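Take a look at this single chain, the form predicted on its own, given in structure tokens.
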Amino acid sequence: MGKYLHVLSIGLQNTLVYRANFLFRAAFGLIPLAGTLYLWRAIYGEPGAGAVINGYTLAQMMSYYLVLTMVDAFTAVAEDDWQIAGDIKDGQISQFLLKPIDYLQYRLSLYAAGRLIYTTCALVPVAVFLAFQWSAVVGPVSVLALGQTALATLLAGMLQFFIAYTVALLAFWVLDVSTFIFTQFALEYIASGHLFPLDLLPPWLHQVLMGTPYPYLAYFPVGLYLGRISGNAAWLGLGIQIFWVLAAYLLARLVFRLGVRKYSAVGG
């Protein structure tokens, strides 16, 4: 583990160079969030009207997006998939095949470093934004729910990385993986609950989506926080999330092994 801790340390140092970029990215990322919140305010009408949409009060709906923003800051994959595809395309991955370094653990260490720095930089604009929206923030339903949310967020980060890693490995077979990455991002954005809470959908469609790994990237952690998913359903959901993490990990290992058999590099 010593070498991967060293990679993590180097990743932290390299990522710190872009701390200003992360700060501005996080700040400007709050603009569409503000637009979404104002849209839901308009849908619900006057704050004192007491409107409820599918069990969501206005405060719960706004908290959904605010908590989602924090979960996304902890788990989102930034440039990792593009860098992995670039390593394969440019032949840089050859050096990892000749050294006692596991490429997946190497990239996971860099991903963790990037998330640590980005989250730290994003705390400033997000904290300021939350201060203006504090009256609309709903706290966790219980200490247990907060702990489950933290665990689910950690698992969501691992799941998101393994999915992105596997998609990027398609560079072993195709010259340009941008179509696959953009398609994966669009599917994830809709099916993970970034656009709207998934339980606003028809029940049958909601159940279909819950059978995929995508809701466990965002909707599930936020649902735990708000108490929309609780009791046995919460523990069952965590079990399913762990299953998807393990499945995505094994798939990533398999695709990498198959890709290396296909891989060839020439030149000096």
Given for the second form:
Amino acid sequence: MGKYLHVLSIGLQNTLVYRANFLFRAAFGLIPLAGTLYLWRAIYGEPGAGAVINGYTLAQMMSYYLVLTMVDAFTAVAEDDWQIAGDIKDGQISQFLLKPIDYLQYRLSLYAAGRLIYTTCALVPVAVFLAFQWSAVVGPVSVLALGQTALATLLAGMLQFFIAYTVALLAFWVLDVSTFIFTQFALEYIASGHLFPLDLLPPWLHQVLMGTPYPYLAYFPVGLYLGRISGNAAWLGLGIQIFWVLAAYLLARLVFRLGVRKYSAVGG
Amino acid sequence: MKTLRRYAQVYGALMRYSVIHEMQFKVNFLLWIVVECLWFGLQLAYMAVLYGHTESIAGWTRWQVVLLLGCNQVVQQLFHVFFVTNLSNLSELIRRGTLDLLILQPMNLRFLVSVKKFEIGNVANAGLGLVVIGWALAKLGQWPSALEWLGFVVVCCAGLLIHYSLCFMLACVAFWTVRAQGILWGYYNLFNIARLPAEAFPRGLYRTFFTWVLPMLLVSNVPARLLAGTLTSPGPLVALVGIAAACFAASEGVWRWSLRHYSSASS
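Got the form predicted on its own; could you also share the form predicted together with its partner chain?
Expanding to the full complex; the earlier chain stays at the top.
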């Protein structure tokens, strides 16, 4: 455990170098967010539009995207998948196979460090943005819901990492993993609720998507916050989320083991 | 005239080289086309879901918005075909000092830096955008005149020039910071608002800024409105072409100023 804390602290120091970059990134990310919010305002402002769309008031809809932005800051993989694929391609990974350090835990520590710094940097522009949108923000439905949201966000971060890690490990087999990373990202973008709350979809499609791990990356934590998912459904959801985290973890371990067997240490 | 012919020949050779290079990795080439299709499908799906809950957005009907997405796809993919790879590569040219080699060529340096790689795969995706435009027009039950199509080509070129000039200026930051990939990533966020109806944004700082300073709300909106026949005056057409010229002039200024700051990375 101690050595991974050390990795975490080195990761923190290394990522701090990019704090200006992160600030820039977070600020730029607010431009499309503002666009989405304006679009929804326009939809709610249409003549003949009701005050509620599928159970969402305008304030709840705006809050959906604002909370989503924060969950995303906590959980998004930035460069991790590209770096992992790069390590495999250039043979850098050999040193981890020879030393008493576990590559998955090593990358997880670096990911955690990256997210800590990013979230701290993103807080500044996001706070300014929130101040402007304050009238449109609704609080968490209850203290319990807030606690569940925090837990679900943490689990979402782990799930996100294991998925990205596994996709990056495909570099053991193919030369260029970027198409896989982008395909995975596209699926995740729509199926996790990044574009819109999943319960705006026809119910059958919503149900189908809930059977995949994707909603547990974003829609689920935000839904807890807004009270769209509550009571027994919330606890059941957390259980399912834990199941997906474990499944993704085991898959990551398995794929790594298979990959190493195939590995030929290019450049090492 | 002779110079023009020489540049055309060089560009032809660069294109041929790019295509040959691309064909070495056939599966990867096809996969990239599929990935881009997927992202375009995502945008269409997003609008389909929104229009499942409303009849119109800021005066735009469903098929007018599909038309807008198609226009945005055409401009964005053409930007990919000609420029994106080259612009994101500029920081690498500076970091490795490879720019020295290009400086010594008897060609315009900006030309070489901007168009070296031609991405043939994205031509297919731009074609897909055209198909969607045709589909939306058929659903709208109208067909633009030859003159309107000509105007469409002109404003698309203007939009392309705007994206190129703005992105080129951003890429020039690499002359100072050396690493500048993150900046191009930032530019991608701007594409996300280019495909929204400009009227959805209330008059104010945000809309003014993204209309006149970074004209994202013009580049795809104006071609779409031209084809949909919802332009009431030629004002936006003139504005788009004028801004494109201004952006290009500004980027040339930034380029010359940046080059003066270039100190080779190698010996």
